[in-house]
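First comes one chain, alone, set out as structure tokens in the form predicted alone.
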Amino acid sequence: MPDARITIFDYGAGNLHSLAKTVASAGTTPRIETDPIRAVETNVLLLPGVGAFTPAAERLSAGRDVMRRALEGGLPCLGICLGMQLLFDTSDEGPGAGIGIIPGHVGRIVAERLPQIGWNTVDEPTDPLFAGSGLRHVYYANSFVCRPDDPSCITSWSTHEGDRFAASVRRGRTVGVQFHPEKSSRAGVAFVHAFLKEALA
């Protein structure tokens, strides 16, 4: 894979190490960078997961309106976990505004077990990452999870104590997973390389 400018937003609670490796896996070292503003001049914008939606949106706020246009114009980017979440209006876990590029909301899971942490698989997997990846079983550290507005944009789901939520989603150039890649074994790995390679494209 070819040089290319890859940056991680730093909203300082993200899971950057586990990312960061990933990507420099695949050949290229990203940049971390904690201006929402200068995060988007790149080619392509990685949103890490952990952490908690309201710290999260204070630091994007600054740079929310350029980082939404810059999605809507094209601008691949990936969300983790916490970086899915961010990709929508609003959260329950706490006051704040998203990105908003994908409307719905943040909501916690329905069940008496949480935070959901470990494996679990993705059912109806439509998004092409899947394919060429084959990643089936993905890791999660969760309690929140996303329910888009209009539930076309969901690419796959998962299933914790029968409440069935969006794994993965996508608008456009922007993909959005809740479960880890980065921990998710070769497969999720895979999957992160064969955004990047899509994204380079």
Given for the second form:
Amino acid sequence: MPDARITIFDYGAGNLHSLAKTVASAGTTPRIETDPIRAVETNVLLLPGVGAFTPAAERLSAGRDVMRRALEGGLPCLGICLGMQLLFDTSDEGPGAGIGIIPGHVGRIVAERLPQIGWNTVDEPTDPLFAGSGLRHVYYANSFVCRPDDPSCITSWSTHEGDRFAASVRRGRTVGVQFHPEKSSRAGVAFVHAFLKEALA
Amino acid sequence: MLTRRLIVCLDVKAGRVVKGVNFESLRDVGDPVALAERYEQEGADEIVYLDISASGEERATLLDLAKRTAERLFIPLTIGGGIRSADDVARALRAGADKVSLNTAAVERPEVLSEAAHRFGAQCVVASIDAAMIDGTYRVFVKGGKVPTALEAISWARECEQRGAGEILLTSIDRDGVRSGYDIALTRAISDAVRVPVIASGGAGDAAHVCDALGAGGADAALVAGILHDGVTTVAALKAAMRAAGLPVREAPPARATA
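Just the form predicted alone so far, so send over the form predicted together with the partner chain.
Starting with the chain above, the whole complex follows.
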């Protein structure tokens, strides 16, 4: 896929290296874009998973409507961790508006030990990206999870202590994963590659 | 279900891996990037680079090392050693680290934990605590475990959590490099005192020690170094023992031919 433009939207915080290298290992060097309006001028949009909801929502705000229309128009998008949370409306982590492409809110995990840091299993996966990559154990680093209004968008589950939450969601060509595939070793990298293959097909 | 983690620590000095015995007598064991990659292939859940360089010149190589590692490593990478400020945290994350551990700087100015957590999230802020028993209480040490402070380890761990640390990396100075087992009482006391995950460190001599730290010690993760670098055991053997002890463990990746 040498001609495809894959764009990582940069909220200005944290490690984008691993995601960029994960994408690059599929054959395309991604563009890193800090402007949310320019970010949608792409064939594939990646919302990375580092930072906090409120500052990221602020960075997004000028382009929120543009981004939402692009996703509704069929632009393939993979949101990772915080990037998944930004697909929703609001977050208990702090003020600010997400893209709102998937109705619902982001809430704190109900558990004794937080943040949830480490490897958890992906249960009842229905998204074909899982079968395509063999991904079963995934790396999490989060205290908040997405609570969709309509659970039919949920394509896999994980459980931390007693709280069962959406490990992944999909609406059309928009996919959100609460875990970090770019940190989930070889199967995680294969998951991202499977998404890119589908997105660029 | 969240699995218990086996974390491999590489002590680095001027860009090479070394491992201290009681924080002294360093022995060269190899190239960090090659070792990190090998441990990922063997099934390590995370890698930690702890920079023990004495000088700024030696330490300048750390960010370059993080960058080179992040290009080839697809499991979480934590770096620590010489991180002083939220701006240092920013540079480390930008270079390719997923988490940053703070030790002496947090003791000297605890606000640095909150500043880093506010900017980058608690999940990337690791409070590293070096502790040893003095007169019946666990005291916090700084400067690579050499200098005692007035802080008591359990209350300091609680403060680190309150200030925004997302994990506690707890090292027993008495046990570090000795291979007689983790300090289970210390590990249990800290893991009972805080809600954030606790990584037990210092003292791993065999698989039973690792299982004890995760079982009786209540740690979420066990950190190992020397026994792997020296070939005493392997990641696969340690994880098999963890599984046999009934601990939830990430499935090892498919075996790959070794050169």
